[in-house]
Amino acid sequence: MSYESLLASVLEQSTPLVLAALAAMITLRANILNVAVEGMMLVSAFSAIAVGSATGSALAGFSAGIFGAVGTSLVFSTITLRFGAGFIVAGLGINLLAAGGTLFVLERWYNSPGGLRPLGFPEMWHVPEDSLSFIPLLGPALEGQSIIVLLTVLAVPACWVFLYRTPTGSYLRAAGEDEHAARSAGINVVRMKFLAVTISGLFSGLAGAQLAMDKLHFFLPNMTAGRGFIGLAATLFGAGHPWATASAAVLFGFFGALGDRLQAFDIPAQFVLMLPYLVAILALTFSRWRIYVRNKPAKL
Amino acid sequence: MINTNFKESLHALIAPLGAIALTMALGFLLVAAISDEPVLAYRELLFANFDSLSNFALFLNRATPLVLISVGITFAFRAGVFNVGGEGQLFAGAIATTAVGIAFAGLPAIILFPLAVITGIAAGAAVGWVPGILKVKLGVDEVVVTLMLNTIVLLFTSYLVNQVIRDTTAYGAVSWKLPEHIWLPTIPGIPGATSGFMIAVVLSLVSWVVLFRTQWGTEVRSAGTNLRYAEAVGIAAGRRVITAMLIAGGFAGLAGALYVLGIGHRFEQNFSPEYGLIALTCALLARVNPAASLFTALYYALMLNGAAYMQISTEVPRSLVILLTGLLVLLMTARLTRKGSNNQTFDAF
């Protein structure tokens, strides 16, 4: 296998994870532990498939996915920022609401609680061959991928620029780091948090659309299968920095891909599937342990 | 004095009851929109549990794990640990009890029964200990660790029940049946209702006394309110937090143990309709009070079982209840008055 095709498969597999991680990262920088990414992704995946198959248009499905997730994020931000609900509790509520809501619609209107598998589904736009070959390594790996993969590759530097090179990004980080100081400096903290949750909805929407629309073309109840949480772990592992977060997400995606291979060596599938979660706990523990060792007072 | 106390407790009741009422009202609108018989649907949802003695028994069985887990979660929350790991701890307890029960099926009940229960509690406590110690020693975020541990434990039990103790004669991922001599007896007079429910009721009341009327409980709560202050006044706060997590895990493990011994009589991979998350809801709705979570757990058991009766008689999908639970969780900690954004989850206590 050439480097390009290996890179291509890593990119494809880890795209939903990277997007989920970016979604959790933006909110984490505004000091919100966002457990609702999972639910927003699920809403996006469902609306993408439902609208895409009903209209026969990939663009309509894609937009529906984004709107679904952003709409969910608005519910989340309204209930937390306007009505003062706890972020974790409300996030878990969003996840339940997304799981229950999609299942309810499947049972009531589609009469198929097992999932939604349209017979024909429009193809998403893919990066044409030979259009990016002038970029070494990354160019050929991107060719033939869905537009969302390309957007994801661009989103990582975009997040970095946004967070570290724009005034709004600085305000957002300030609001997350010290709310009271930020408020005294005249920053509208609630607005910054609202912005962070909305951006997180946008990324979750892309993640859900990629998951359902790119190769699979169907929706299953609970098809996000914990990716939102793995993304959260990647963010915490990457300490909220765009490059580190995206790398961690790719690493976790790599573990997933590695899992498929290991299965061939008689290792039970369950242990393989555990790997990203175990790595997440170990990585978090390790990063906290490093801080602990660094801050430990020296022995006299 | 009594008057202010009464007013306070009345005020404490308004928020959760308001959230429940609002959710039920929204649910009713939804049901009315899709069904011709919304009143019948809601009657089934709320009252079909009491139509027959066997329905009532199923209702008590449903409530048993919910009461136990939410009482356990109360200990964790009071100690300041946001334990989302009830599901993993429950599964750990259930699988451990099943494994011991099957492996030593030859032992007499007087030895095997306590052994199986204790193993279940210990397994749950072990799963609860990990996030506790990581939080206290290194400050690792417990929400993330418990969330990840849930998936890890569920995958592990799925491995055990599929590859190691699977009942090859049965359909689906279920273990061999436990030997009949260690089955938990039913409540006299209510055939089919597990006596585990009585244990759950007693434990929830005992937990209230322990948390609110003993020095140890006060120390746990002070560790949860302000860890550094508690340490400064000489409380071994870190140890209290870890013990509280062991208790939380132990309660969920006990829920798993009592489920397999008293209700399922075997381990089934899909035995839990997210008991862990629902129990967390019960604990929060009860404003983190073990005695009150007895009632919120009963309410949830009512809804969970009622949904099935509702689906049978009115074709309203039972996933309505998951949807309503989501709504309730969403609304639970919300307030109608405008407040600053700095009120976090623990404010709701």
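Numbering follows the first chain given and starts at 1. Since the structure is predicted, the reported quantities are computational estimates derived from the model, not experimental observations. For clarity, a rigid core is taken as the largest C-alpha set superposing within 1.5 Å between two forms. What changes on going to the form predicted on its own:
Superposition on the rigid core between the two forms places the CA atom of residue 128 2 Å or more away from its counterpart.
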Given for the second form:
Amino acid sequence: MSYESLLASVLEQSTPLVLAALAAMITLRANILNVAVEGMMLVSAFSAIAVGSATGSALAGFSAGIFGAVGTSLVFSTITLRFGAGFIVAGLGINLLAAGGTLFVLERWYNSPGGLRPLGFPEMWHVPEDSLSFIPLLGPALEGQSIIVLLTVLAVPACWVFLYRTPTGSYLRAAGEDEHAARSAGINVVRMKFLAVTISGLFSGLAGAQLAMDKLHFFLPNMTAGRGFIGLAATLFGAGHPWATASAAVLFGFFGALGDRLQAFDIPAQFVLMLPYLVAILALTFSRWRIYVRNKPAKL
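Can you return the structure of this protein in the form predicted on its own rather than the form predicted together with the partner chain?
Partners and other molecules have been left off, which leaves just the chain.
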């Protein structure tokens, strides 16, 4: 097992997790606990495969995945910000609707409840082989990766610049930290929250398209397999900061890639499959313990 192949696997496994984490992070900064990332990713994955197979165009499938997730995010923001539904309840409802809705379409439209596996699905653009070999270690790992992996690498610093170096990002953070003070300063709090949820939909769309279009080229019911919740765990572990959040998501991706490698050894498959989720639970436990210690009153 070479370091390059392991790093390439970590990049592939981490990309949807990092995107899901950024999607949850941007809404958390607006004081929205977004549990609907899972449903947005699922809608994106289905839309990408359905439109890509119907049109024979990778660009059309990619665009459909983005628009599907953004559209779902607008439904979520309308239900919560316009009609006052609870964020957690609405998010769980979106997840259930996405899971049940995609399965319903598979059964009724495609007559294939087991999944959608189109023949001759168009390929996304990937980094050409031997094009980055001059970069030590990271170059060979990036070769063969999809365009979404490269966009994810750029998305992390872009989020940091947006949140901490732009007026809109400052308004968004202010709306999440203290709504009354933000309104007093003339900030449209609802608009900032709508913006945060929409950006969350964009990142979720990229994550869903990566899952369905990169290597698999098919859609399976519930193929997100809890990645949206792992992304949320990475956000909470990273305390809502872009770099820490992305690092936590990469850590989860590393254990996912390590689990794939462990399948070659005499290790129970159940342990290998639960490894990323076990790490997520431990990370959440550590995060809550850290908050408890920080807020613990001093002894007199």
